[in-house]
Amino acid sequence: MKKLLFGANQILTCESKYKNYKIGKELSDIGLLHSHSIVIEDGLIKDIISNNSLNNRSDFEIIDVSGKTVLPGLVECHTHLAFAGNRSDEFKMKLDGISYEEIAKRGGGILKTVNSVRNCSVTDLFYLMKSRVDEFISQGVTTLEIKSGYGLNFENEIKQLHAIKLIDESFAIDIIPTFLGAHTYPTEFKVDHNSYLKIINDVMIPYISKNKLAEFCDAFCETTAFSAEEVDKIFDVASKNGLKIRLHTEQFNSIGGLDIAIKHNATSVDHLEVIDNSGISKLAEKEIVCVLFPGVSFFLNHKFAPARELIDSNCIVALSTDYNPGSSNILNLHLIMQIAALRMKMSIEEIINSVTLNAAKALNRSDKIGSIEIGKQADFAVFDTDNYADIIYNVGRNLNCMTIKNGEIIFKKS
């Protein structure tokens, strides 16, 4: 039996006429509909119809969203939630004025989390991730990317990816796995970079590709992590092994990562807090998504990425939590949206498109998700308000009351 999503006060389609991303002024168009319903069949959007044209509602199984606001299912396109341990002591250090980079140089940061991950099992990681995924689902997230990167050797990177696979098998939402073995250099290879690069290129990537444990290969191009030349070598191998490319770059320093991402036709470049006008011009000419993290800048008291300049230059902009234990311990995509409005000069409409359609583009899935268009997956976030502006206005609150994946209700607030 067909289903009918009925009674919404507002439906934000974020439709792109199947262009599957938005830039510039397009980002302000959310495709707002009133007095419409959505027909669902076989987990897909079958039709979007005016309520006046509904002849017989008894022909449908009704999903009642009376008075609510309906968005496409939210897409969380960049997380590091496969972690163990706690770094609240480092948070205190940051409040005392010690920088993220200085903490890393002292042996803290990513390496502290690596030690915690190496000391836990696949089962431990699974249950740690499970509660975090549940929380994202309660916010209306229907597609979620998760990276490795806290193992930094073969055994533990594979352990993380196996735990992510178990999460994918246990949840209705789409889980997108990313290999981030090039997150930083592990302690045992701090002065022997070539040996660790050889393990990544000759052992990890071929194994991960053969066993289909990741869709993307990511790296952190930064003075405290991997150089542009090192990333270039990794991406050469990843591409030959069928992995798509993403890159952390231009966060604290600009050391050539952007050019490497462009060279390898990356799906996205993520961070961009210190990108300059030349870099913005380069990205304006490419179909590469710029994934921005207002929560990182907020959490670290660091410079915000130039969202306004990127949007006005017709770059493809998406937003994400970058949820991780060190630089963005924020498991709340709504708060990220709200910070973007208050601190990055983005409009509410631009923000909504940036966590739906453009975030889906960052995962190479905007042909299937990210907007409410006929033929796409029936993924929806339903908010307990009759006005979409309330989603951003209610800072720190989660107004999502129902999450629907492939036409099935997977979360409903009691």
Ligand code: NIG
Contents of the next structure:
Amino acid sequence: MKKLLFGANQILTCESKYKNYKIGKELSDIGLLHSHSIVIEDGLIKDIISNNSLNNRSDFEIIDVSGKTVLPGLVECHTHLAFAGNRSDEFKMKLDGISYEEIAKRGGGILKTVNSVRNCSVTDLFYLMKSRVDEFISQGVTTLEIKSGYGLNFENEIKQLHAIKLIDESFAIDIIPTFLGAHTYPTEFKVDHNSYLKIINDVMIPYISKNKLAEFCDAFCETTAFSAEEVDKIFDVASKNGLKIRLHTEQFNSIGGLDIAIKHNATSVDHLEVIDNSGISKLAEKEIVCVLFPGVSFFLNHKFAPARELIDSNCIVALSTDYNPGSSNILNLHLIMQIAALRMKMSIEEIINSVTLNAAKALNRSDKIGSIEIGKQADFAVFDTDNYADIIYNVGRNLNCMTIKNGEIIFKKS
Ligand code: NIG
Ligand code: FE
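Complement to the form predicted on its own: the form predicted in complex with ligand NIG:
Following is the full complex, with the preceding chain placed first.
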């Protein structure tokens, strides 16, 4: 039986006439509909009809969203949630003025989490991740990317990717796995970089590709992590093995990562806190998504990425939590949206498009998800308000009351 999402006060379609991303002024258009219903069949959006032309509601199984605001299911396109352990001690150091980079140089940071992950089983990791995924679903997230990058040897990178696969098998939402073996050099290869690069390129990537354990290959191009030349070689191998490319770059230093990402036709470049005007011009009108993290700048007291300049230059902008224990211990996509409004000069409409359609583009699937258009997956986040501005205005609150994936209700606030 067909289903009918009926009674919404507002439907934000985020539609782009199947262009599947938005730039410049288009980002301000959220495709607002009143008095409309959404017909769902076989998990897909079959039709979007005006309530006046609705003849017989008894033909449908009704999903009642009376008075609510309906958005496309939110897309969380960049997380490191496959972590174990706790870095609250480093958080205290940060509050005392010691920087994230300094903590990394002292052997803490990512390497501390690597220790914790190496010491736990796939099952331990699975349960740690499960409650975090549940939390995202309660916020209206229907597609979620998760990276490895805290194993940093064959056994433990594969363990993380297996845990991500188990999460994918146990949740109705789409989980997108990314290999981030090039997150930083593990202690045992702190000096001998070539040996670790050889393991990534000759062992890990071919195995991951053969066993379909990741869709993307990511890396961290930074003075405390991988150089542009090193990333270039890794991306050569990843591309040959059929993995798509994304890159953490321009977070603290510009060391050539952007050019390498462009050379390899990356799907996204992520962070960009220190990108300059020449970098922005290089990305303008390219089909590479700029994934920005207001939460990282807030959490680290670091400068914000130039969202306004990127949008005004016609770059494709998406937003994400970057949820991780070191630079953004913020398991709340709504709070990220709110910080973007309050600190990055983005409008509410721009923010909503950046966590739906453009975030889907950052995962190379905006032809299937990210907007409410006929033929796309019936993925929705339903908010307990009659006005979408409330989603941003209620800072720190979660107004999502229903999450729908492929036409099925997977979360309902009691
Ligand atoms: O995206 N910058 C590199 N990686 C993560 C942080 C990981 C960590 O500190 O554990 C990020 O910010
Ligand atoms: Fe990240």
